[in-house]
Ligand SMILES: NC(=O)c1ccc[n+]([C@@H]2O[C@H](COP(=O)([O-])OP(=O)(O)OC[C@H]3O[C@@H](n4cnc5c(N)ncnc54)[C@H](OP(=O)(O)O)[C@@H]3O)[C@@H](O)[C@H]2O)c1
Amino acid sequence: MQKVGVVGWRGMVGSVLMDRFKIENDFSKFETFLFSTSLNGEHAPEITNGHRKILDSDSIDELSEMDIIVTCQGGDYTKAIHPKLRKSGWSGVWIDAASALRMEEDAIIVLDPINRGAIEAGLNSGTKDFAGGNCTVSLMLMALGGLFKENLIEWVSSMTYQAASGAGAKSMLELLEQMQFFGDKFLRSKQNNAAIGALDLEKIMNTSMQEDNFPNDRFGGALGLSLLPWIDTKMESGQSKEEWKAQVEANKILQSKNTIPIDGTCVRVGALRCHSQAFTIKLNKSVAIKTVEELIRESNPWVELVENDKQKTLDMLTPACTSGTLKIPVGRVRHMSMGDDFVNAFSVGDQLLWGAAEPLRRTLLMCL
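May I see the structure of the chain on its own, in the form predicted alone?
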């Protein structure tokens, strides 16, 4: 039975991954060793085939005893530990949720419903480094995989609406604190003036965002009652890094012979969990919308095609109905007024599952 070390198991992605291991009875398939710096030496939670003590996530000696390491600790950890571990002679498999290794030539970005063949070929040829893709990239490919597989896509503009949890647990909590702040302001305003109008309330809320006690340490602006059309750092192209990732990562996953242009604007919105995306898809030929729908529906078992109907869209195509599930609903599928070779679509997916933890879990199982 292979030894699997898990780093970052208490964070958001790590917690979701551990939960998936438990739900799917994966712990019975390998020996689990939990790593942490702050909890080093303490008793580990009881899990099937779990090592009794928590090991040191900074110890190259202890890490090198593992056959496989799965890390959800973040890019800084990977940059600090991965080179040292490889230099020490460790030849195990490294599976990473962070972006640090994604674009390395000898690393494979994993999303097995889309590139299982590439992952298997890599394992057979001795590839040792695997990384989960950017959350919106993985969710886009899950949603539109059938169209990419048939080589129908000339280019895609993906306009993303990304939840607060995509920026981490503390950001998720800050959104809730902002919502509470506004709620308290609203209640006090109504108590002081029961007849106060909506426009007056809007002015109060907008002004309150500038107050010194407004909770705003994480986002650089108000996310509650607003949105933030910038995620990550600026690139020379004028894109944010989050926008840049779409084209480079998607084409690497797809192993495209010719680069498929993919671009758009990434926006942080006031949802707690699940990223949404609006797609403008330029096809390389006119295709009947029923054919487009069939290709989307049949691309993988998790896609759920939602009829382009108002009530069904509101019932099925939202973060509220997708959060905590593996389903990838895709709706609003229609030809656009620019021509029959343009298709509109909208999709939602849980960025902590298919956008992060699930590809790591499935890659681990392929390594056993």
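Now show me the form predicted in complex with the named molecule; what you just gave was the form predicted alone.
What comes next is one chain alone, with no partners or other molecules.
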């Protein structure tokens, strides 16, 4: 049995990955070794069939023993450890949730079913580095894969609504702390004046965001009761890095001969889990909306086409009803007033599943 080292298994992506391994009985297919930056030496959870002690994720010697390493630890970890491990002569397969290696020439961005063929070809020809795509990029390709496959897309603008957990476990906890902060203010205001009006409450909440003890170390502002239209660092183009990733990563996954322009504004919102995206899709010709719907629906088994109807949208096209599932609901599909070659669509996907853990898991299974 191959030895698989998992680094970052207790973070958001790592926990979801471990859960998928358990649900799909994957732990019986390989020998698991858990690595941690902070828990090495402690007992590993019982769920795996592997080594009972947690190993040191900074130990090149211990990592070198692995046939395959799956890491969900983050980009800084990859940048620090991956070069040292390769330099030491380790020739195992490295599968990574972080962005650090994605644009490297000899690394493949993995998104089976979209580019399963490229992953297989890479494995056969000796590629050793695989990286999961950016979460919104993977979710966009899962949602619109049918239109890309038919070469119908001239360009796409994606406006994102990204959940707090997309920034990691501690960030999601900060959102909940913000909600508690507001909840406490609300309760106290009601206790002081049971008849307090909505506008007075709005003022109290908005002012409270400026208080010194308002918890915003991670987000740098209020995400609860507000939103933050900037994710990651600034690029020379004026895009945020999250926005920049959409075009470069999607075109790399699609192996596009001519770059398909993809751009938009990435916004962090107060959802706990699941990223949503509103798409403006410019087609290269007029296409009947029924055909567009069919292509979207049939592109993979996880897409769930939601009729452009208010109640169905509220019931089926939200982070709340998608969270924790592999569904990719796509709805609000209609022609836009700009012309029949413009299509509007909205999609939601669990960024921890299809946006992160599931492509890594499927790549690992292909390596066994």
